[in-house]
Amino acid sequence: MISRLESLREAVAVSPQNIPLLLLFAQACLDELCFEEARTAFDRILQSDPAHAKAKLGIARVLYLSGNTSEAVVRTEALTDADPGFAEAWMLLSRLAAAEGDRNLATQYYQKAIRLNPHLSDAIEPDSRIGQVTSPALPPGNPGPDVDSETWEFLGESEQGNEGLPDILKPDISFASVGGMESIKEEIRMKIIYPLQNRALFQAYGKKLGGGVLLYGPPGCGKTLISKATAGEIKANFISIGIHQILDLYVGNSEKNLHRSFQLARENAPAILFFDEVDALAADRKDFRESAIRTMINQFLAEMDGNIGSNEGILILGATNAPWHLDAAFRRPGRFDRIIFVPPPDEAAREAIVEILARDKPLKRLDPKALAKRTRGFSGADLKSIFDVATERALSRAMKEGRVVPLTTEDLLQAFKDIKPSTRAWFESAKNYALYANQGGFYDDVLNFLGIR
């Protein structure tokens, strides 16, 4: 039987820019002591998101397990300096201090980590004793034969907080909280909201409430936000599923996790079951050899069909940046049979987004139109980056002058020069698929957006 690590390796090959999948794969590599592959996966995440704290912590773990304790300490201390509330980083510092034989410091770091996150619990049996580990390349909890006779109890790390059922949320946002996207909102109203508001009329035509909707488009354009706003608009429960809550290293557990998520939605209908990065869970089975991934994909299809339990009153929303990796079976009637393209915001939408981003900030002479006009092709996330850069610069001046320095349109336009639209690379890939692999007109909306017939 193919190993779980090999299955994840195949999944990463299919979706190489999928950050949650890369994180899962890197952790699996660490579990199997494949340090070079883990380091490569973490580095790939940082190429896409240079500020990704968990990837930085992952590199520090690789260094620790590889025996490079000093560099691991430097990198981990930088993380706790940047974010004193980063409990997992304090826990790793505790391990590093233990590896260097500093019992008092290790205990201090451990207690701080537990205060910040009580869910970080023992990965080692309570009667285990760890002293000065002479072989840091061994995984935590396996100190090896060379253990100091003056041993002491060291409590390890297990991120239990990520396990269990996902949270059921009642979003407090609505379409009014989403800048622009008026055509998307109207399409969602027609396909989702109006049928729910007119149940009797809908059922008179033999249509069941629920179904699946796939949102696709460039990253950072509001697919997750519009999904939450939809739940807020119809006052439904919102259950967001990340791939880390489904994929598991042990054969059969991924299918169980998927079933539990659907069952949670069934028990709390009406509900929106939202799958972010759904291409990682619904990948094209042709891209895999016989593996556990194929079994999990088949489970997903069965759950969507309602073969395992009734999906009445459940709306299944999937969001993806890579729809071309999705198995065609997911686009059949009764599954993701409604497809919505979420493009970058147009000028009017960018103006609305700028006004929303400007709320609760010290501003002076803000001209949303000027910024919206200059940022063609920018996603909502790109616009937020402009505000972040401008805010950091204003804060730097404020610290020097000892007063609040308001943001101006000039500050935002200056920051705009340092930000490139992240959507360009996506459209380069999407254009090729739309021109040469557009079965059934799936990518017609992309061609229309690009002005290509």
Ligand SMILES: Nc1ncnc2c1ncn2[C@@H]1O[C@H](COP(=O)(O)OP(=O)(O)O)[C@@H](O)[C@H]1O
Given for the second form:
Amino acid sequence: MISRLESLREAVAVSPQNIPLLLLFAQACLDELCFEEARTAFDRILQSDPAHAKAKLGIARVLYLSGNTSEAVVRTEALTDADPGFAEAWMLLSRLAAAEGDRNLATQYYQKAIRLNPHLSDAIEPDSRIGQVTSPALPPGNPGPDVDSETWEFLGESEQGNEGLPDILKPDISFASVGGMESIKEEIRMKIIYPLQNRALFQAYGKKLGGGVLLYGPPGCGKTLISKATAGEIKANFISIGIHQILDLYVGNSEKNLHRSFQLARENAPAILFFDEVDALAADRKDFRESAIRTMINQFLAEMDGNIGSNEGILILGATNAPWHLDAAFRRPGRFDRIIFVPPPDEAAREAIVEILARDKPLKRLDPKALAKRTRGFSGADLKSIFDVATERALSRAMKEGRVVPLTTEDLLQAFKDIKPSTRAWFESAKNYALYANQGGFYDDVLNFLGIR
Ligand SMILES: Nc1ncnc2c1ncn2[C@@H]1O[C@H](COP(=O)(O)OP(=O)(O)O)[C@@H](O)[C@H]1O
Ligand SMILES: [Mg+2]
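Next, report the structure of the form predicted together with this ligand; the form predicted alone has already been given.
The next block holds the full complex; its first chain is the one shown before.
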């Protein structure tokens, strides 16, 4: 349906005054969450026909879907006032009431809508429809064509140049290389590792393996590390995708790269598909006026939903320092619906990290507890910097003396003075989002961490 939107867009460009066409196009934009484009198209209809009720309802829908509930209510009520028989408007009012938490009113409006138009009763819940870019899921038992004509196109082109195609990794690090993070390791075991290892059991209970887990938190606290270590823990395929492998200056190429990555995972299932710095790819579409980036995000959503190819046996792991840039559509069920906060290491975790960093280094009288005690607010990466600075100093001493000089706790404490803890700045931003934009309790863990709740 991406191509359907594209062809509608072209058709509208050719005949910009064709109202039925504009309406079709605007609805398609809405289906693919291209809100601004939808809004523009509905507005254009109203310029030619100011009384066009469907276009007015369309604008109210845009407002509802982009979170502007109060304006949506005002506009929709105006429609039911003007025409009390407007079933779809009552249905939207029902959803708006539900969005505002008024279940009684929502039920009342819903029944009104159904009385006026019984066909509306089998309408899908609005949320499950959002982001369904392509055809609905195939019925069970029908494997369906794994690749559609668009895919063949992608594959054909991928043969011409495979640069940037991600590799299937078998990382050699495991959880033992990650200090602390015990509860996160356990969560990853429960949500990723055991399901992968017990796929048959899952299937016996009629459960499908799939979905996404998002790790977020301040930089340098081990999100990338634990993701790679997850791959090392299991013997499944791990495909790591860097932004540079996806984003491409040429319009359309980013979608192809994204699609190839998903196809690679599908061909190698069971697999973990890891998107590091995922906010860059899954950025809030509101932040982008360029439709090229929005198109890519919609493609990402459609790939995640398994609308383009089956995602059975694929777990998607994402990591981000900037969860507030992530489009909310990515948090819907079946996408990144499991969200894990990766906090800065506590004292015990810092001690464990120091021990890991100390491996394979010439050390004397190392006291990990002493270092852990003094490094509150330091990330794992900050601790690593302390080791790097101290090592450099020891090395220059060693070169002067012409022999190996071991690192001491004093060296580390000396280096510690030069390194500032880096996680505080992150919490400054995160706190604002947690206090003022905590939709669905997304940032509850941050609030708990800060002791605000
Ligand atoms: N829990 C940890 N255990 C061991 N090393 C860590 C840990 N957290 C961070 N580090 C060190 O800091 C580096 C940066 O961590 P990284 O995983 O890239 O952070 P993030 O992805 O959260 O920004 C790692 O390569 C590792 O050397
Ligand atoms: Mg990282």
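As the structure is a prediction and not an experimental result, all values here were calculated from the model. Each form is matched to the other, and the largest set of C-alpha atoms that superpose within 1.5 Å is called the rigid core. Numbering follows the first chain given and starts at 1.
Thr423 C-alpha moves between these two forms by 2 Å or more, core aligned: No; Thr423 is a residue whose C-alpha shifts by less than 2 Å between these two forms when the cores are overlaid.
Threshold 2 Å Cα movement between these two forms for Glu10, core superposed: It does, since the Glu10 C-alpha is displaced 2 Å or more between these two forms after the core fit.
Cα displacement of Asp276 between these two forms reaching 2 Å, rigid core superposed: Comparing forms between these two forms, the Asp276 CA shifts below 2 Å.
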